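So this first bit is one chain, no partners, the form predicted on its own, shown in structure tokens.
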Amino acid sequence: MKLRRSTTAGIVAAAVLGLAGIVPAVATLKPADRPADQSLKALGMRHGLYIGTAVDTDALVDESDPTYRTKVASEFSTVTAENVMKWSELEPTRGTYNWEPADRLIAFAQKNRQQVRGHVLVWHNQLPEWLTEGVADGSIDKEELRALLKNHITNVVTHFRGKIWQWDVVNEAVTDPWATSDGVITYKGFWAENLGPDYIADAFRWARAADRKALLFYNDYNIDAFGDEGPSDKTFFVYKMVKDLKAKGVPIDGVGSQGHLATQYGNYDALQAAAALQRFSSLGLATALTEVDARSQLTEQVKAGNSAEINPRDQASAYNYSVLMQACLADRHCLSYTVWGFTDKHSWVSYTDLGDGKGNEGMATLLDENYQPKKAYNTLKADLAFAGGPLVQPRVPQRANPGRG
């Protein structure tokens, strides 16, 4: 299909996404262009919206599974490293960096004219043992730890400078209401425990010093909608936190809502999710859906192939994907919608215990283990194809915040 380019939309997209020399177009579908025949990325470009996936870099180079590479290239306009940009993978031995897997992903993205989300600079998980053990045994004190964090951020952002569109600078820095005895949200994890919450502002400043143009995001889960705005409302806590960072001149550009959902819960609707994104963007921040999936419980009936058990889960999964897509479309500052893996063949949910004690959850992605589309895949296509003005408009340009002070 030939896409007609819109001059105005092209200016908008170029202002937002010119980091890698990629100038996307906002496309207009003709009546003959059936949505079922279009890729997710082509349909997303109707709105200047980038559709992305987390990428398993081992699967990407697996010569026995060429379909994985083909799907990553053909369906998505932005990619995220599932693991190979995390600290334990980049610097397993102190002072020795392993850039090759991440560089390979970036080369793949450049070849296929895709943008890259950098994930992740600061997180309390997947840290190298030399770092955590050094803190635990006292051989790394607070002053050295802070210097190591600054050095890591500076080295990583500098290495990838000019190749990353959005960085998840700080990831999952606050608690969940069920994680504390009183339900009050506060700061959590290795970095808060050892450096205090000021490390968050420092991380953004260090990242900006290393790259003046990349968009810098705070990223977290369970911030899909606001609650009662009380002490147990995680979304409200994050909202106040990023508002305070902005007020202090910290160079934060956006908030990423991960969007890890599950069909067994009573999740939010599209109006609630849209209201949350729009409230974050009202602070002058970009927004993004960064790690979307919708897992289901793999009961014995599901494992046995009982369609009466499988079909409701497939439909509920499609609904959850659609809620977040509609919310993103409704917020012009929502720049990208990224799924955390696109096939059950390579899904973190399939090999992770997410709360049932047995790891018996799955069916979380858009395609099954044989790369066949599920209802969620076609529902996202329909959302992208059938949405339009006046409520759905092209994305708003977002420029990197230089910060102050």
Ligand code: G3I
Contents of the next structure:
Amino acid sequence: MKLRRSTTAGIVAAAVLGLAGIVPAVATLKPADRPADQSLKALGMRHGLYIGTAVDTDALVDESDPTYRTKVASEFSTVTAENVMKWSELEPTRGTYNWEPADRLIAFAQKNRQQVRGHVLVWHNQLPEWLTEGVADGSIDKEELRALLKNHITNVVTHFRGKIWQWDVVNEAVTDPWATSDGVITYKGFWAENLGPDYIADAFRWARAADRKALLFYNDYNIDAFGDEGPSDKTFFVYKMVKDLKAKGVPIDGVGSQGHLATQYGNYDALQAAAALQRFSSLGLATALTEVDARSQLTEQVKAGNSAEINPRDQASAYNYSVLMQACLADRHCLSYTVWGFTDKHSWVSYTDLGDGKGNEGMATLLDENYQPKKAYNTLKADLAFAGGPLVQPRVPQRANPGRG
Ligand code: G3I
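Given the form predicted on its own, corresponding form predicted together with the named molecule:
First the chain shown before, then all remaining chains and molecules of the complex.
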């Protein structure tokens, strides 16, 4: 029977809407035809793709807001400690570790059969004051600082050994083009300034010595796509850096592309983002989207509830999430897609000055502050539900690189 075009379209549309849980599908799609569990994690598993979120561990135990932990458990198959595995939170006083909040998150993940991304062993932010002030006043010299870094990595990786799927070993070690007067990309931050760039290879080797199985990642933002491969191309600098690390026998397993996007910028399309991930994985590395959110400027009209200003931002956010999801699906070595918080009720964007003052950017996550799905959430569901062969294939597991030398 030849269906009229409009009838066919109607059936497809109803099927789509039914899948998204928006309206009951028409009778032609029996409930059994639709997956019972339409969570992000269930739809991600169609492709062997882990869907994750950064977790605010205070919100996770907030008895006045049980929805937060219900959503973390029901929607995601991997979790990342937003803050509680960072050095300032783990060792606020030299030699005294505060493991409990991170251990609580790991227990939650194990109970909910979720993987855990460890974040972060080495970063220039959220370092304990005793460390940074010791270096500043000269009481901690270069030799002791390197020993302290090795000790920190060894203690932390050993404590969590067997419970971490992927470690962000080194985070944001490279400048942005606008950060230097000549725009030339180079190494940046506390560790490069005090130890030189060799700390990066050291960190991976020390992490591998403490855990033979965890996948060890380099993690950074603004590496969503390659540029002109010139001196101001951050993505190309990171590509050359990880290629060199691997060639020297450093035990690196993957590159994490954070994916912090803002709708007021041009950003990239799915083909550009897919090409970048596939170029990193062509080095024999896994890839992952590790901190995805897509924020917007909260103009006075947006804050006043003007839908003519809210709608384009909501749609642009959904587009940006989808670009990165389609890129990840296109790369068989992209193992996970993690959002940096899943509700506007708990998003770092709301309390961070991103250049235009605190509280002037937002709308960055998948669910609104009342945990209601936004276009970005349903767009990711559709991407996961409708993707398939031949261009989207199941993930290829990554074997931990033992390293050499
Ligand atoms: O823990 C202290 C608390 O004791 C104090 O009372 C309170 C008052 O200021 O501050 C608390 O520390 C805050 C910390 O989050 C833990 O909640 C810091 O002020 C706050 O600046 C910090 O923000 C975090 C930010 O990293 C720090 O750079 C955000 O929550 C976190 O989402 C964000 O995450 C980073 C990734 O780790 C790396 N990639 C970029 C991403 C966004 O910046």
